[in-house]
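Below you'll find only one chain, the form predicted alone, shown as C-alpha cells.
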Amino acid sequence: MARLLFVNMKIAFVGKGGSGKTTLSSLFVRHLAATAQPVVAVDADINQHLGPALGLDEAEAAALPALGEHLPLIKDYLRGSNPRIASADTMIKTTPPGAGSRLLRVRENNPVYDTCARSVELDGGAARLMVTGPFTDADLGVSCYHSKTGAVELCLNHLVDGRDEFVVVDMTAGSDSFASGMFTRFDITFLVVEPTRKGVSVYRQYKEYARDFGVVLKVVGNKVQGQDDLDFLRAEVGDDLLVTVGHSDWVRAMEKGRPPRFELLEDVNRRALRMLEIAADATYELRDWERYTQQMVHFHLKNARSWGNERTGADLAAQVDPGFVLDESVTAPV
C-alpha cells in the first residue's frame, strides 16, 4: 500500500459529553504513533480522561504534570526576549508572539516540554502527553476551567509545527471551546457526534460559531448501530459528515484497561482512522498563516479590553507586534 505524504497539523476533537471525543482522539493518536509520526497530545477537558486512554494506569496519569501549575514558567520560557512584553506577570492566554518571543516545536526538547510533557509508550512508537490538569476542590466558587486551559492556548499561539508533525488536542466538552479563541488554532477540528437530537445541537451550535473564523469542520459519527443512525445523522449533518465509528471489542478492552496490540484494532475502524488522516491532510494547502496570527491578535485585543488590562496594569494591546506573522520560516532565539 502507498504511504501517505504527511504534513504537519493542530487537529481538535470536541463533541458533547460522553460522546467518545477522547476515546476517538486517543486512538487518533495510537495510529499517528503507529506510523512513527511525532506526535503532541494534549488534554485539554475539564475531565482528564486521555492519560488513562493511552493505557496510563491511574497513578501514572495522576502524576501527570499540569500545565496549569508551571504557567511562570512557561510564560517566562515564551517571552524570551521580545521587547514588547515588559515582563512575564503582563502575559495573558492569548498574548501573541512577536519578534524575540521563543517558539514551541514539536520535535524539539525545551524547559517547557522538560517540565510539562511525558512521554507515553504505544504500540510501534510514543506520544508527548501534556495535561491541563484536573479541576480540584480547591478551585470551586472560585475558580473558572478556562483559567487552567489558558495555559495551551499561551503554548498553541507559540507553537509552529513542521512537515510530518502533528498536535491533537481533547477540547473541553460541548460549546465551551469557544469561551477563548482556542477554537481558531487548529486545522481541522473533528466533531464527534452521537445520532440523537442532542448530539446534533452540539454540532449546530458549533457550526454556528465557528462559520465566521474558517474552522474547517467535519463530523464523526459515533457509536452509530445501523443504517437508521446513519440515514439520521446524514440528514441532519449533511456533507459535514465525514465518517462513522460503530461498536468496538477493542475499544471496549481498552476501557476496561486490558487494550490488545493496536494492530488488531477492527478493521472498519482502522479504516475510519486512516479517513481522518486524510481529511487533515487534505487541510494543508489552506493553512494561511497570515489569518492564523491575525486570529490571535484578535482575540489578544478582546480580551485585553474585557479584563486584561485592568489585572495586569498594562497596555496589551502594545503587546502586538504588527510586523511579525507566525509561520515555519520564523526562527526563534536560543
Ligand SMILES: Nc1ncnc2c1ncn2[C@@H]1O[C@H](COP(=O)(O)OP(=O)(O)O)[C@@H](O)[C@H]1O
Given for the second form:
Amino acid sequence: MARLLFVNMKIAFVGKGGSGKTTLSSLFVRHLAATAQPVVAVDADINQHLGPALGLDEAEAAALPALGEHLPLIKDYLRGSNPRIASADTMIKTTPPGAGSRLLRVRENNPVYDTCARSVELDGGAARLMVTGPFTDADLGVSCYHSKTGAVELCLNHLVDGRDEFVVVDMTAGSDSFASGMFTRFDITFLVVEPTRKGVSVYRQYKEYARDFGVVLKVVGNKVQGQDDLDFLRAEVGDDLLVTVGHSDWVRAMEKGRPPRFELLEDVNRRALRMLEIAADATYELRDWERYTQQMVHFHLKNARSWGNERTGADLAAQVDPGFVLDESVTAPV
Ligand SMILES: Nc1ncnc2c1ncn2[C@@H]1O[C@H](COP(=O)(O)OP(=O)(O)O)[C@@H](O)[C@H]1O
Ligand SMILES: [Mg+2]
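Return the structure block for the form predicted together with the named molecule; the form predicted alone was the one displayed.
What follows is the whole complex; the chain from before opens it.
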C-alpha cells in the first residue's frame, strides 16, 4: 500500500485500563520504526508499561528518566526568552508558546530529549521514548500544578512536527485529560475498546467531550473474537469503528519476555497497523494550526481561572501572545 508523502502526526491511544492501549501503542511504534519513520513514543498511561512493551527489561524500564521529575528543566527550556513568561514557576501545563519560546521538533537533539528521552532499539529501527513516570495518588486527584501529564501537554503544545514524523502517546482516558487540553492535542485519537458495555461507555464519554473540539476519534476494537463481538461493536460504535484486532500470539509471546521478530507479527494484525497509519495520514488535510493554537489558549485561560492564577500568584492570561500561531513554517532548521 502506498504511503502519502506528507505525514507528520500526533497520535493518541486512549481507552480504559486493560483495553490494550499500551499493547497497540507499542505495536504501532514498532510498525513505524520498522518502516524507518522517526517516532517519539510517550508513556502517559497510569500504568507505565510502554517501555517493557517496547522490549525493555525491568532494570532498563526502571532507569528511564521521568518527565514529571524534570518539569523545571522542561519549563525553563521551553520558556526560552519569551518575555510573557516571567519564570518557570509561573509556567503551568497549559502555558502556550509565544514569541521567544523554544519549540520542540521530532528529529532534533535538545536538552529536553537529552534529559528525558531514551532511544529504544526495535527491529528495523529505533524510537525515542519518554515516560511521565509512575503516578501517585496525588497525581490522580484534583491536580494540577505538578501534574505528570502536564509535562506531556507542555511538550505537545511546543512541538512542531515536520514531515514524516510521528509522536505516539499512550494515555489514560481519564478526566485529567479533559480538564486540561491534552485530548485536543492530537491529529487522531485511537480509542481502544473491548467489545463490552464498559468499553463502549468509555467511548460514549470520550465522544461527548471530543465533539466540541473537532477531535478526530476512531475506535480500534481489541480482543475481538468472532462475529458476535464484531456485530456488537458495529452496533454500538457505528462508523467510528476503524478496525478490530483479535488475540495475538505474538503479543502473548512478547508478554512472556520472548518477543519474536516483528516481521512475524500475524498478517491480520500487520494489516490493522497499516490501517491505523492510513487513517492517521488521512487527517493531515484537516490540520488547522490556528484552531490548534486557539484551543491551547482556551484551555490555558480555563486553567488559569480555575486554579493557575491563584496557585502562581500571577495573571496567567497575560502569558498569551495574541500574535502567535504555532505552525509548520517554524520547522525549518536554523
Ligand atoms: N490483541 C491482544 N492479544 C493478546 N493480548 C493482548 C492483546 N491486547 C492486549 N493484550 C493483553 O492484555 C493486557 C492488557 O493490555 P494493555 O495493553 O496493558 O492494556 P492498557 O494499556 O489499556 O491498560 C496485557 O497483558 C496485554 O498483553
Ligand atoms: Mg497501559
